[in-house]
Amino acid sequence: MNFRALIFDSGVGGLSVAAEISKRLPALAMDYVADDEFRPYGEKTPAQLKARLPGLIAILANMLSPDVIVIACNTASTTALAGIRAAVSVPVVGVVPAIKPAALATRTGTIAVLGTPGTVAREYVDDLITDFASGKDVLLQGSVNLVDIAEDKLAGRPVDLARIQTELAPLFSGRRGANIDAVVLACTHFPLLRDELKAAVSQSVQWIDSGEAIARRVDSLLGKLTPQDRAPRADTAFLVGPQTNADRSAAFAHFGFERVVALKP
């Protein structure tokens, strides 16, 4: 009697969420799907994501029979979550930028939201700021390059710290930037660069993401479900689009996904 989760992201960023789920629920079987063909989501329009994701997730749910689906992507969650939930019959957990805990953690009253351009421009993020960070000074910064850097890191390629410093420089410039003491990592790729982000900034900053909260939510949902008898299957990563390679397979194996399979769209 086993539960199985489907973790979905545009690339490898969702592995940061999968790691937190595995830490909390080590017996949970997981499949991971990276939509390599369509990334980066941060450069796609809401209409494009709403047109693609519900149908794709429905196909994957039919193929993999998960008990719960985790959309481990802030851009997808803030854009297409309602349509995805309507397309499947199992619980779907989305990623919410951790603005509330950042607002509670700040001592200077200045926080930043670092995500993809698509995420930081969403009305959903504005609503979170209104609801949980009213009275705080909130700076927004979008970056697609940090997504690419995280993908490179997990592929075994060296990380150029200067590139990260260049990406962060506009956020931490000026008096407002100097006051930032909490940064919301509003892209699941970014926790994979936590050590590099810390090294790239001289001031003391808390880097806050949603992984642990998502793991708690998955745990709560599974506690309300009846386990299903299913044939054992190794935790598998499925890549939509390109063929895999040895470096990428090694990266997924590091996170417990023993098999990597390329899916032709």
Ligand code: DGL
Contents of the next structure:
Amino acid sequence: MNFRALIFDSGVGGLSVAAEISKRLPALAMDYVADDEFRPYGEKTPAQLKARLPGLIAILANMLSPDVIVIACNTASTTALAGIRAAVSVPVVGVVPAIKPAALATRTGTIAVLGTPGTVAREYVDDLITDFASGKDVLLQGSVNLVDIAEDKLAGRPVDLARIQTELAPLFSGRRGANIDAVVLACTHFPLLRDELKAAVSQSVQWIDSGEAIARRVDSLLGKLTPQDRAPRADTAFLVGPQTNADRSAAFAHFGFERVVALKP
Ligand code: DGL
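What would you give as the form predicted together with D-glutamic acid (DGL), now that the form predicted alone is on the page?
Next comes the full complex, and the chain you just saw is listed first.
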């Protein structure tokens, strides 16, 4: 298969999606782009993301000639997907927060959406709740610090469980919080902390992300495309910004991206 995918996120979060894609499509070649320079996306306004992303993705598409682009970031997908799609000529797959599966999985009727502050404030998420979780009690929690903690973890730094507990405390305290039995991981960084999240919470909770659904979507899209005839190239991670932050190189290699290159588009 000569297909090549471009996986894009603000940082290492998209690696949780890349892992699901390569599990389903081991022969698919991938490039990864982390927009280090502009992270965290969760603190940016919709206007800032809409101004940056279509142009940046168009440059990357030109440079890397992917057959499919995966915006492996909830914050970008729930804000700027239409503009990104209009800027490129290949199919673009975005992340949809897994509110529907969580609403189907809950037994208590109480679910939580844990994302970046940007994502949980988006109308897109309100619409998903109206469409797929009506009648459920839905708690929303935004966290920027969990994004940093995931970046630190993949840079090889120890994860402090107490910090994670502090982030989750507002969600699980109180009567409504005690009823939560399903949490939507509505930021692609958060599945990278799945073990720590489990350890930080005493009640029994399903942690649900969208990685597998994205992999299925990419698989079905590629079935409709014609592979390009081109020379194979090693899977590479491009880090937008002046430096390669070498401390995350081992993590990129672990996910199959042996080359890590700084990129100033
Ligand atoms: N990984 C991104 C997401 O899924 C956001 C991280 C950030 O705030 O930059 O929303």
